[in-house]
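First, one chain by itself: the form predicted on its own, in C-alpha cells.
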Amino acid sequence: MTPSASRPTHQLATVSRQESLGEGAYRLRLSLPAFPAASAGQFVMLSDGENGEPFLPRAMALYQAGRAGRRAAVEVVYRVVGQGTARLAGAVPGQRLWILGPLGRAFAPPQPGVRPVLVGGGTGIASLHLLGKALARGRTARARRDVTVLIGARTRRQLLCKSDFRALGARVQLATDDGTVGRRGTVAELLENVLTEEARRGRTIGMAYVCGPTPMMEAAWRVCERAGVKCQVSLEGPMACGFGVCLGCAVPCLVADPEAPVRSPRDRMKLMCTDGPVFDAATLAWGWES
C-alpha cells in the first residue's frame, strides 16, 4: 500500500458545519489554515482538547480534504457509537477541535486498464470517497461508469453518501439487509453477484476496495480470493495514538514461513495506524473481529 507522502499536522481546527445523517451518523466539517496532502484512505485523530475532553482522540477517515477559499477544509463522516463520538456529535460551529494527520497508509491505484470496485458497508463507505474522486478524476463520463460502488448497511435509513457518489458518475448499487432498497442481503452478496454478472459479460474486475465491520470485510476478501480479484481492505477499529507508539491497534498478520522462529510479536502483528489501515487483504489472518 502507499504510505503516506506528507508530514501530519497537529493543530486546532474549527468546526464550520455540522450535519445530521440519520440514525446517530453526522457529516463533520473543519476549517482550518492549512492542512498537508492527504491521499485516499488515511485518516486523522480528533479529540475536543479545548473543552477539557477525558477521552482519548477518535481515529476518523478522511471523507474530503481540501480547500475552502483560503483555508483548508477537512471533512469526516461517523456514526456515534461511545461517549467520545457522542461528544463530537455536539460539537457546533465555531467551537474548536484538535486534528492530527494525516496518518496512515492509502490505498494503491490500480493498474491501467483494471476495473475497480468499491465496497463499503455502513460507515465504512467513508474511507472510500476520495478514491472514488481520485479515480474519476480525468476519466470521461463513460469511463467513469467503469467504476463501481457498492455500499450496504442494515436498513434503508443507514445508507451514507449515494449521493456524492453517484455525483461522481459512477455505477452506484445498494443492499441491505432487510431489503428495503436494493438488493436483499449483505453488501458481500452483492459483490459476488457483481463479480459473477460482470464476468458473465466480459467486463472482469480487477480489484476491489473494501471498508466495513471486520467480518463483512473478511467475508468480501473471501469472495473476492474465490473469484481471482486482488483486495484492499481499509481496516476499522480504536486507535489511541494513531502513530504506532501504544501498540493497541495490533492485527495478526501471515508470515511467509509459519515454520520460522517469532523473533518478536512484530513478526506476526501488524499496525492499523502505521501500517495500515489500508492492507491487501491476502497478507491478513482473518478471524479476529475488532
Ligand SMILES: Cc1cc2nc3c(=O)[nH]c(=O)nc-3n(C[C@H](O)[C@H](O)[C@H](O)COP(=O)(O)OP(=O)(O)OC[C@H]3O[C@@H](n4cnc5c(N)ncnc54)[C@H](O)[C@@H]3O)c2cc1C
Contents of the next structure:
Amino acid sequence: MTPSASRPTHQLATVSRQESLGEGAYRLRLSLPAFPAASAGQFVMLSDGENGEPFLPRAMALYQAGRAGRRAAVEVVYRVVGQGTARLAGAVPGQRLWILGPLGRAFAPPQPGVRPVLVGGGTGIASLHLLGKALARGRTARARRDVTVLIGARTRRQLLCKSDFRALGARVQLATDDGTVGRRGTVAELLENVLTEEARRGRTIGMAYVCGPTPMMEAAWRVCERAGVKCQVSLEGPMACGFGVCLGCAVPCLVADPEAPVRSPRDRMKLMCTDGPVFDAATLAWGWES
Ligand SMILES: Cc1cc2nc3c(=O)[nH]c(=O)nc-3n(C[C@H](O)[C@H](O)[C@H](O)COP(=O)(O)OP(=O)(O)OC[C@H]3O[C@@H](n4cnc5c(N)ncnc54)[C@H](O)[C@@H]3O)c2cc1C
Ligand code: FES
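Having displayed the form predicted on its own, please output the structure of the form predicted in complex with the ligand.
Whole complex next, starting from this chain.
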C-alpha cells in the first residue's frame, strides 16, 4: 500500500486527556513538542517507560494526529484486553508515555470517482478515522454522503466512534451481534447487504477499507471478492517491535507461482508492521488464525 513519507520519531509524550468511552474503551490524547506528518492507516507503538516495570510497547492506530497550538497532539482509541492496555488505561494527565511512530504503510486512496465503504469491527473502526477525515476533506456535504461507514460490535454499548464519523458527514450504518441497535448480525453481513443494495440503485461501491478482528476481516474480504469490489485491510495482530526487527508479526501471503522454489521465508510471508498493516486483501493467504 502507500509507504510513509515521514521518518518515525521515538520520544516521551505527555498524557493530556484520558476519556472513558465505556465498557473498557478509552480515548487517550498525548501532547508532544512535534510529531511527523502521518497518513491514514499508520500506527504508533506506545509504552509506559518512565516508571515501573518496562514492558513491550503496544500498537495503536492513529485516531487523530495534528497540531494543538504550538505543540503536536496524537489520539488513540482503544479497549482494555490485557496487561498492556490496562496500563495504558491507568495513565493519568501529566504522566509521560513513550511513543514511536508514525509507522507502517497507509491506505491507498480510492481512484477518482470510485465510491468507498469503510468497515470497522470493534476497535478496528479506530484505524479508519483518519481515512474518513481524508476522504471528507474537500468534498461537498453531498459528496461526503458518498462515503459509507459501517460499524459493528457485539452490542450497542460497545459501538465506537459513530458520532465522529457522523460529524464528518459520512453515511453511517450500524450492526450489532445482539441486535440492540442497527442490523442484527455481523458487520460483514451488513456489508454484503449494502453492496447489493447500492449496486441495485446504480451507485456501485468500488473500494472497501476494512479493519477489525482477523476472522471479521476475512469475512468482509470474501463478501468483496464475491461482489468484485477491491478491498484493503488493516491487520491488527500482535506486534513486539513495530519496525521489522523481531519478525514476530509475519503473515502468509499468496505467491504468483506456488511451485517456484522458496529462497527465503520472506518469499511467502509479509511483515504486518513494515509491509502493512494495510494490505490488499487479495494478496494474503487467509486462514492463519483458524
Ligand atoms: C497496527 C495495529 C493497530 C492497532 N490499533 C489498535 C487500536 O487503535 N485500538 C485498540 O484497541 N487496539 C489496537 N490494536 C491491538 C492492540 O495492539 C492490542 O489489543 C494490544 O497490543 C493488546 O495488548 P495487551 O497487553 O493489553 O493484551 P495482551 O495481554 O497482550 O493480550 C490479551 C488478549 O488479547 C489478545 N491480543 C493481544 N494483542 C492482540 C492483537 N494485536 N490482536 C488481537 N488480539 C490480541 C491476546 O491473544 C490475549 O487473548 C492494534 C494492533 C495493531 C497491530
Ligand atoms: S513487530 Fe517486529 S517485525 Fe513486525
